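Starting off, we have a lone chain in the form predicted on its own, written out as structure tokens.
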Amino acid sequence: MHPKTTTLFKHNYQATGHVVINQGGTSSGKTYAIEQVLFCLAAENEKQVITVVGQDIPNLKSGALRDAQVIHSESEILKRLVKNFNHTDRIFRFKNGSLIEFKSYANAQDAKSGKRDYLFVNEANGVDWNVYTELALRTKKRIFIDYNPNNGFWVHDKLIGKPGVQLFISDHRHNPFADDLMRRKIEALKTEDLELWKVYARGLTGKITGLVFDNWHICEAIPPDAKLIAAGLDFGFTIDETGCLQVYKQNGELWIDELIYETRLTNTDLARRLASSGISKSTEIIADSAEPKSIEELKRLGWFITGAKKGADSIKNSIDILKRYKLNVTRNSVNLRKELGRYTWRTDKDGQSINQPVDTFNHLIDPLRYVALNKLNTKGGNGVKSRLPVPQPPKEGTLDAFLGLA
């Protein structure tokens, strides 16, 4: 059914606990692998009810329901078995009469309406418990749960070890499907942060502690009267995202609105995305300055495109100056969200933070930090001050195992 399988589908295929925990690194192709079961299950039982759960719709959209579609298209035999796809209820429905559902859960209250045979539930650590266990009693026979370890949280506390729990780790060397240049990057991280390492490059919880940002919060539309600064822009192609943001300010506040997170977008590909995506060419964009080529072509193809003020000290001030605002972030801005979250001071070798950032998540937090460089004056804000969480070194002990996976 699937032209492209690796072993974790084949262990979540065969897995036998009511409870199937998917614990991994980055590009270990563990939602994929999981919704590649789902679709199997709805293919080869008739009448079965599949639920997708995530944080939100947002993630969901740009996440689990983007890769069940890529699954979707890219087999002939699930196009011969899947009657439609209706984008409004984000629901595949079969010939057989299952159903695949992506959908997202308010309060344990909302989580209480419906039932259904199969549940997944794609990035847990972002999901309630609360919820979760509304959702896991009204689930007949099988519940998928996948996640990165950032840190222990229910599943830990509350599931791994119990009758009926299996779990998987994995990491990118189950996935034959990686990229290589993505493969280095995922390993390179040992030298950085050991404990993103762990969490990325091998699965195992962490704790992953200094984070550069702790003064943001997610809204969920930009306010009306909100004035625009600028436009970020930073430019990425093979592996690393060109990212692109916009950063308005009001009552003091920074709002701020994602609109572009791609991979191998040329100069001329960019300039079309800047203008699907409502940019006009009267907005000031600020760019990586390390790219004056790039800039140059934009100009030339309309757009007001200037260089960052870069400097010796240019990432720890603007991290200063974006530290003294409340920073609002809207949540379909997803992928700066992730960022965000994954954010952090590098260490010494005693685990200690040193005064610069790692240099990596960072796709769309540059281009926000060349807003801040450019128009934001050092002394504004609304008097938000951040303390700088002080990071642990790495427990030492016994690394989780392997489990089930060759």
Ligand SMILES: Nc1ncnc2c1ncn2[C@@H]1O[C@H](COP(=O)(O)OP(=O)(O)O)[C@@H](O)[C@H]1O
Second form
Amino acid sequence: MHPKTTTLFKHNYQATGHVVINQGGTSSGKTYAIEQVLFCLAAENEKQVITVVGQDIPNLKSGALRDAQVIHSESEILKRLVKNFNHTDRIFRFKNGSLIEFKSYANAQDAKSGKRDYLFVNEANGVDWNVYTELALRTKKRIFIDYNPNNGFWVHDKLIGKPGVQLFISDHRHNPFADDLMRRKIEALKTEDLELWKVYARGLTGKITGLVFDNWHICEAIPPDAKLIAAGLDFGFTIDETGCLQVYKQNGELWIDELIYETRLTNTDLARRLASSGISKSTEIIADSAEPKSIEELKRLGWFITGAKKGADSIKNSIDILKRYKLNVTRNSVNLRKELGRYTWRTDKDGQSINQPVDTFNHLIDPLRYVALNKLNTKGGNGVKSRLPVPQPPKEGTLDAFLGLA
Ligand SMILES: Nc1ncnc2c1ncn2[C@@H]1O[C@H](COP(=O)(O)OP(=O)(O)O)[C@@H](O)[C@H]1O
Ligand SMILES: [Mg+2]
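So the form predicted on its own is up there; where is the form predicted in complex with the named molecule?
All chains and molecules follow, beginning with the one already shown.
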């Protein structure tokens, strides 16, 4: 029924375990394969209820739900079998009475609602064990799980090795549809950090420690009275994403909203995307100074854009500045959240952390650093200036002159 499938699809389609775990590196095709299986299960049997669960709706929208929409729109057979897709409640309804719904649950209580035949827990390390158990209790036939194994979590502690639990480990080499640039980028991690390479290139359970930022939290929105400081922009193209975000300040805390994260944007595309993402032409954009030509082109298109001043030790300095603040990251900033969760200090060959972050997964973190370095670089923390007043010579005959302080 699907002309384009991988071995991962076959393994998941033929799985017999009650719980089918797909652990794997980046782009091994886990999510895509499991969703193809779910479409088959829904199409082949009447009145099946299938729930796809993610950490939150923005995560689903940028990942599993988007992939499901691609799978659906590229298959003539599926387009005939699916009655409709409702964007508001995110449900594919089939003519045979089956449905596939995309949901997230705030807590275990919330997860007690509803029953289903099949469950797919997407990027399961973002979902609580308590939520999982409530959903699993209400799943009749089979549970699929997928994740990148950055660290051990409840799947490793409570499921793997138990009866009825199958485990498939995959990496990009199992996915013939992954593009070559992506493969090179994943393999290049080997020279950056071996632990990251193990996890993202080989799908082996890692122990990713030494996260650079632990001072960030998810917020629902930017407070209306927060003051916009600047936008940050990092240029990418083929392999790296162009990343853009806006940074605000309120109550001595920073509030950050991701706006652009996309490859293959020309400067004309980028100008269009800056406008459509709501950046005002009077907002200063601090951009990567390594691309003066792009900066000049955007300037000529009317944008208030300046190259970031970097200077010696700028990476370490900008990280130090950012660590002085509580960072509030909007829930919609899915890619920034992902980068913050992967941005670690490099380790040397003995596994000792060195004073240098891994130079990958930073296409939104870099622009954030540019804003920090160029707009928040004041000594004394939280933006309070501590520059001393210039002393004035005391007037003759004053107390200072008398005390010899002149
Ligand atoms: N059967 C397939 N047909 C077409 N493209 C696929 C297929 N499987 C995977 N891909 C491509 O590979 C990319 C990575 O797959 P994905 O399932 O997102 O990986 P993972 O979930 O393991 O990170 C997808 O975005 C899609 O472009
Ligand atoms: Mg995935």
